[in-house]
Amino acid sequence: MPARDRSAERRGVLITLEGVDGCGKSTQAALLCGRLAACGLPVGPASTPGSVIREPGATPAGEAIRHVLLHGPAHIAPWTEALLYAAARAELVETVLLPELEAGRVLVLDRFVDSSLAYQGFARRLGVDEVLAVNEPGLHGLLPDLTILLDVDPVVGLARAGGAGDRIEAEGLEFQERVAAGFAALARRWPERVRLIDGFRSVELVAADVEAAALEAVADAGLRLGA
């Protein structure tokens, strides 16, 4: 039996930031939360207003899975990796995202399902549709209102990240180039929600474009500034 689609019950807005490692999405996500909160919008979970939600993570189960995925054994079978990400995401959707969106809040995520599609589906060559299929039961029909894809050359991204980093960053340049190609494919497939933004500029210029795209998504959802 397919999972019940609960996405229609939400009154809030879901904005995700994506890109290769070192693209600057974590910095931009934090800046975006601050700017949206300054506009009077109810940003982040009610328990931690103004905060970014990182993924995987943001729940006790998700944080435990995050540790295994990013700092666990050097080799994890590709499908094991994909299923662990899907499990952490399902917990996040059920316990955090859907309740907060149903309450009308604006949520900014540092990664979401598109990362699995690019990293495991495309770069690990498991298949984008196949990885999406294993995530769908836990998503309950939830997809972002807006996905901001920061476009940065993987060479630049790895240099920004510095060193070997976590288990995924340690995969190296060839892997990150496949990830970048995967994200580009997702942008072509879902142009109605994926907004490509040049991340190879100053933090301030990128932030201005990110904010403009986010405010457009908020307006489209019918939320009023200062409400």
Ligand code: TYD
Second form
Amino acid sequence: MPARDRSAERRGVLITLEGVDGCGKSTQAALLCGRLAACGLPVGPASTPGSVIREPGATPAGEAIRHVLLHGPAHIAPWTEALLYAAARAELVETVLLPELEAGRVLVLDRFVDSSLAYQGFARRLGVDEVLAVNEPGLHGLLPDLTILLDVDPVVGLARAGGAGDRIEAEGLEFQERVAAGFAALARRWPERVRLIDGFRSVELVAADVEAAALEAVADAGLRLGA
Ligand code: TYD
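Based on the form predicted alone presented above, generate the structure block for the form predicted together with the ligand.
What follows is the whole complex; the chain from before opens it.
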């Protein structure tokens, strides 16, 4: 039975930031939250206003799954990995994203389903449509209004990330090159939703472009600035 599409009930805005490890999206996500809040928008979950939501994580079950994925066993079979990311995401969608969006909040996510498509679908070679299919029941029809893809050379990203910080970063450069190719393919597949921004510039210049793209998405969604 297909999952009920509950995304139509939302009134808020979902903005996701994506890219290879070390692309700078965590820094940009935090800056974006601050800038949107300064515009008077209801940013982040109502319980922690102004905050970025990170994936995997942001719920008690999601943080436990994150620990297994990133700092648990050295070897996890590719489909186990894909299903664990999907499970953490299902928990987040059900318990945080749908209620917060229904309440009209503007949510900024540090990674979402596109990471699974790029990392597990492309880089682990499980197939984009196959990985999307296992995520769909937990998404309830929810896709981002805007996905900002920070474009950074994986060599630069890995150097910025500081090496093998977690199990995925430990996969090394060739893996990150496949992730980057995967993200580029996703941008071609969903040109309306995915906005490519050059991340190999100063934090301030990148932040200005990120903010402009986000404000456009908020305006498209019909939220009045400063309301
Ligand atoms: P995190 O530290 O949150 O990312 P970053 O280092 O970019 O700030 O770690 C999340 C890791 O998990 C990162 O290497 C990407 C990977 N990942 C997947 O492989 N699939 C997914 O669906 C998600 C959300 C993340």
